[in-house]
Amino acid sequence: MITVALIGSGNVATHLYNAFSTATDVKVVQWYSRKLNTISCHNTKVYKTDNIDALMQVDVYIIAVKDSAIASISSQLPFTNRLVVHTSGSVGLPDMNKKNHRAVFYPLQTFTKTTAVNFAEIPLCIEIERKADFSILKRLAKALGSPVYKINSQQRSTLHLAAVFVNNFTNQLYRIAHEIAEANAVDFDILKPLIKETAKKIETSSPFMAQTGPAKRKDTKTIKKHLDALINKEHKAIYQLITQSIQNTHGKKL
């Protein structure tokens, strides 16, 4: 049994919270928070405290908070020589404090509190400093059903950027979509399936191969008539923008 103390009341927290809840392998005996409010709402025998000098002695502290937290956290961790882990894509091992055994526990998803998620589906990328310290964190994912991958720093940051263009850069083009739609009075749910089979066509493909549309096959008289219907110059100069870089990509020019 691998015991666990989670620290952080986030998205990120509160998802491990739930799934090593149902595992068999883990015990979350200690969950800590700043603010004791947040995370007193959670029905459960685990032992909540706001104060981090009150911290047990677990196999393994996870440090879920917002990036510019985790090292002032790991500073204030009252004990040394202890396994300690952050969840952070963007955080380097060296920024946590070193008088603890430092590494990285790093669920590659997006999370929100109300929305369920399935840790199978999730890959979870471990880094660390010390080899002793991975199989502990291997059966750690394990226990959430999770695959494991063993990453180094470089390949955890070149992660996290791809990560930005695939989830916040995409979810933003939604919502600029979202927009169009709503000013012209378009349901928005039409689109849709056309997001799902977007999304579902990479299982088998890569995106350059899956690439479809006017920008594609230089479809001009198409692509003027849409830039002339944008009204809002910033999504003009997006739609220009990912035209060209698709232009790019496949050989052709505007």
The other form holds:
Protein chains: 2
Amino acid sequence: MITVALIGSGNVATHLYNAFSTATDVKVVQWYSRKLNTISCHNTKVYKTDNIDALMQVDVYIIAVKDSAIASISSQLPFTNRLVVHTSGSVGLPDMNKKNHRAVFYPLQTFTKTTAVNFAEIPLCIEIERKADFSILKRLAKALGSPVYKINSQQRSTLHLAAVFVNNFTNQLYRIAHEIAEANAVDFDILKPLIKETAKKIETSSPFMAQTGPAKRKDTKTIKKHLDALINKEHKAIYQLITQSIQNTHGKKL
Amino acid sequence: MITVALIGSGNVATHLYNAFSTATDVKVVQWYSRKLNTISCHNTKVYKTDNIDALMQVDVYIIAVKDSAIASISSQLPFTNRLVVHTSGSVGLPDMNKKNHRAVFYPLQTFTKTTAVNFAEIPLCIEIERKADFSILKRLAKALGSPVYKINSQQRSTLHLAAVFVNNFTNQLYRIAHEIAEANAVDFDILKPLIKETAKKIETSSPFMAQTGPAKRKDTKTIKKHLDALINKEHKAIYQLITQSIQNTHGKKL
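Can you now output the form predicted in complex with another copy of the chain? The one shown was the form predicted on its own.
In what comes next, the whole complex appears, and the chain from above leads the way.
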């Protein structure tokens, strides 16, 4: 049985708490939040506290707070030489206080507090400082049912950057499509099956193989029509830049 | 029973043929392709032909060929005053020869020949010239189990443009993420669950509400780190432009 203390009250902490609650190999002994009322709604037997000095001895301390608070929280911990992990994609391992054994336990997914998550579908990326700490963190990830990837700092930075492209930037393209649709009295819902299928396609094809459309086939007539239809200068610039990017990708290699 | 002649041998024609084959209210009487061998592999009782003058009388002629061939095929049809539709998102209705009654039967989805499609999840956008033609095309769509949307030319152009953003451009962001991952010895597969969830999220949230990440929260430290890590100038330009777009969207309205 792995004992855990959770630090934080946000989306990641909450989803980890819920997932650990049903895991057999893990016990969340304690849950710390700076503001007790943010976690008191969870009607469970776990010992909740807003006093960091009250943290008990456990196998793993999981800091799941906003990026900018990780360094400070890690310094405030009232103990040394224990295993402390954070869950962020972008905060460096050395940003945590070195008085403890540091590691990163990074679930690569976008979390919303109200949406249920299935950890079996969330890659858990583990970065360690001490070789000896990998096996317990791997067991922790396995208890969640998650696929485990051992990564280094450079790989985690890369994943975080790539995640911005496939998540934040992709979502902004959805947003732009939403704006274009609304401005022309078109129901955005009509586009949702296409959005779903576009994501589904790359489960079996590479993005390179999956590409279609006017940019790839160098259909200048359609591209011109689209550019003429785009009134918003920013949308037009994005259209031009990504069209160019598609043509560079497919011009070179086809 | 609606009788249909299919014209073309590409992805859309093939998927329509397969879907109509199991529909109860539709009979594909004839299948035309300029090159007979492209459709002869379909071992069925439908009458296949490469002679356009052999087209028999049916209720609806469906032209599912590449955009640039639609006008020419529609002119070659050896009859007048019958209902002829094309399936393209971008070709104008008036581009078809006016000797027949023209309409558009546009399934808004990305098709791959080898991937099975479920028409129940594909919006069928219908644009008509003659009011009287809507009901039969609606029946045709309903026979496929598809949701039906009656649209005009302007709305179809808008849908096609918005589709480029959510499909081609989104896929290019996946491609860029793939390049970034590969260049740093990271397995692109780790990103696939995030890609899937990003698409899934907008089934229940607007893209505006679903946005997260460094651009939205104006995390300049992370943005700078990402820009420094991007070696490819084009990737950097896309990062900057979409980050700016997210900040314009969320700066203005929050």
